[in-house]
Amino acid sequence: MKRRVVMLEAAAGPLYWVILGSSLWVLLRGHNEPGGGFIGGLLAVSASILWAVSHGSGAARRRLPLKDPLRLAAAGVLLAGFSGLPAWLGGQPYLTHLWGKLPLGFMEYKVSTVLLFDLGVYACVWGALAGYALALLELDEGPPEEERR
């Protein structure tokens, strides 16, 4: 029987979303600066670990995008790789990044293929490290309830 820590379970709900929101802010803020995708991905991993410690590894795994860390990491690698194709198809060197502006009415947001690259790094880091951490936590949890019967 799993021991419950009610205070942790109660705090994990809002903290999970605050940490994920912070990771997205770092991702979007950092796409013009080095490291936005990597640091944002690390923050997302910490949100997943918090959820796993408070609700179990299975619950944290179900909260991941694509529901599988390996798929999330692979999708990130593919997205990062595809981010270099627009320039290459336009006759420029692969991974030469293109820039544009997205009008939001009250401001313009600079967008580029760098954002796609950082999003790929974010997903890859989140998937790979969350998968590793969840596998380690599952060792401590033992077999799922249905396998113990």
Given for the second form:
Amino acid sequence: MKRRVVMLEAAAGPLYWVILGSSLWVLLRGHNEPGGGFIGGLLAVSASILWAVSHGSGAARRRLPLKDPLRLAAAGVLLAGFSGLPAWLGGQPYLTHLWGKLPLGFMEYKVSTVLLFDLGVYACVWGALAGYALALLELDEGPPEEERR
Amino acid sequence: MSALVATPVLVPLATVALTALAAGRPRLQQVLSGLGSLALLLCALLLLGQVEGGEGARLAFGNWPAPFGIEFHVDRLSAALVLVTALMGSASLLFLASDADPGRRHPLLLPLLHGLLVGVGGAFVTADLFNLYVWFEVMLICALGLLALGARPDQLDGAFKYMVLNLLGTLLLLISVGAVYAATGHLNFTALSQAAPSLPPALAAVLLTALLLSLLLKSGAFPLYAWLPASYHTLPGPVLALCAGLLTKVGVYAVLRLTGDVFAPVPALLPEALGWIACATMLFGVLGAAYHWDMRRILAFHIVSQIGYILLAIALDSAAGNRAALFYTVHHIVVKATLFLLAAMIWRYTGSYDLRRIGGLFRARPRLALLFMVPALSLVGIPPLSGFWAKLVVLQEALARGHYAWTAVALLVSVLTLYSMMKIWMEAFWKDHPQKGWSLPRNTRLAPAWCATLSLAAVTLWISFAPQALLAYAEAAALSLGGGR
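How about the form predicted in complex with its partner chain, since we already have the form predicted on its own?
Shown next: the complete complex, the earlier chain at its head.
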């Protein structure tokens, strides 16, 4: 049985969402400033690791989108690959990215297929590295039946 | 359409993702994997038809033009190798449906196999030096995963040896790619071939030597071939056939692409050194094979020895030599994979890969014995099989260039190859089974295995009896390389 650390568990609740939120912010600012899918994905992995340390890796795995690191990574690869297809249909080389503007009233937000690509990288990095990290953390936890209390 | 050029990577990559998503459902995963390999085969055929007429097809990703962006370039050489890759992928996946040494059914097996095809396809079509390194890395990761999937102690041992030596090669490759970039400011093949003549000759020789050393390690050439026979025999049969057919040949292809195309003409010392390395590779490979009794180890050592022949053809440093190298590579991939698949079928019938513990198959399965003769004798180079033509074009050019010593070594190695193949045939088929009262196992499910091996043998026979088609194609491919200009 894993020892519970109450302070860590209490802090992990809000911190998880703060880290995930900042990872999304890093993902979105990545077009013209440092950031992007890869770094955002790494931040998201750290949120998963925090949850695994405080609540166990099984719980952290169930918190991932699609409930499984492998499926998350595969979906990311598909999304990133798909982002190059619209250009293909328009007769341009694969992965040529298309840009558009979304008026929000107070500002214009640039939307593009690059965002889809970045989201794919984000999901792939999050899934693949969280998969490794959770599997390694699991080695310390003993048999999985015990930690699912 | 340039759209086809990316398919050798995109089709298997999509299959990797889809089969990984379907990891919980084995049937769906198999259907997706089969469809993916058929789609790859179709794309490869279309690609071959497209480049056969003319210049070859290019694709600059994201519309970033060369020399800044990353380009894929498919010429005749690449198209032929992509087609063989797709063919081998389909044959191995078909074979996997039989019960001949399939190994443990891990949900990641099919994604990793297709991942291997991604790496191989990417390496064959890329026109960017750093991108080439990336595809080698993809292959390394997937092969490592395939080696470790079974989690048996000997597999982990093999995976460790494979990883240490291959990581060394990968690191050296990365360092030398970086050095090439520092010296020329380019990574694109076309830009490199224009920038290379202005380099100081000594610097060019050092850079190219470092690149070739890492690629030779990856192709299993003398003296750093130990990782290959130490790890391959732990793989399950069909996976082994795919790895044996393709992985080392990617290293050889990269050697051919760099010396015969991008950096051609290379400093004269390099082909000379490569020729002697090729001779040592041939000789040590075949001697290693003569010592062993495990069929997989014998055949793994023969990969090393045959790599020597292809390297010899490249070392001749002429258009005819490059033609011979392409012909030999295509012949060798098909024949080698068939031999490994047949060894897995022998394992299913007799229960062991160890030649000392099996026998009696000629009486029980005469058709298998005949089928085995086709790739075995072709590997040796008995006329009129494909290996004879392959060796003929290599040796003709070696003699024409006055390399009598290399020719003599190659002929000697052929005789020793005959000895190994006859050893397998005599022990597995001709002699009686050492166990008294041994009989064939009942309830074998080998129809897919027969289908896969028969079609590969048919390809070998087609090359054997109509070599002119492939020879003419290889000649056109060699002439379009930089070395033929």
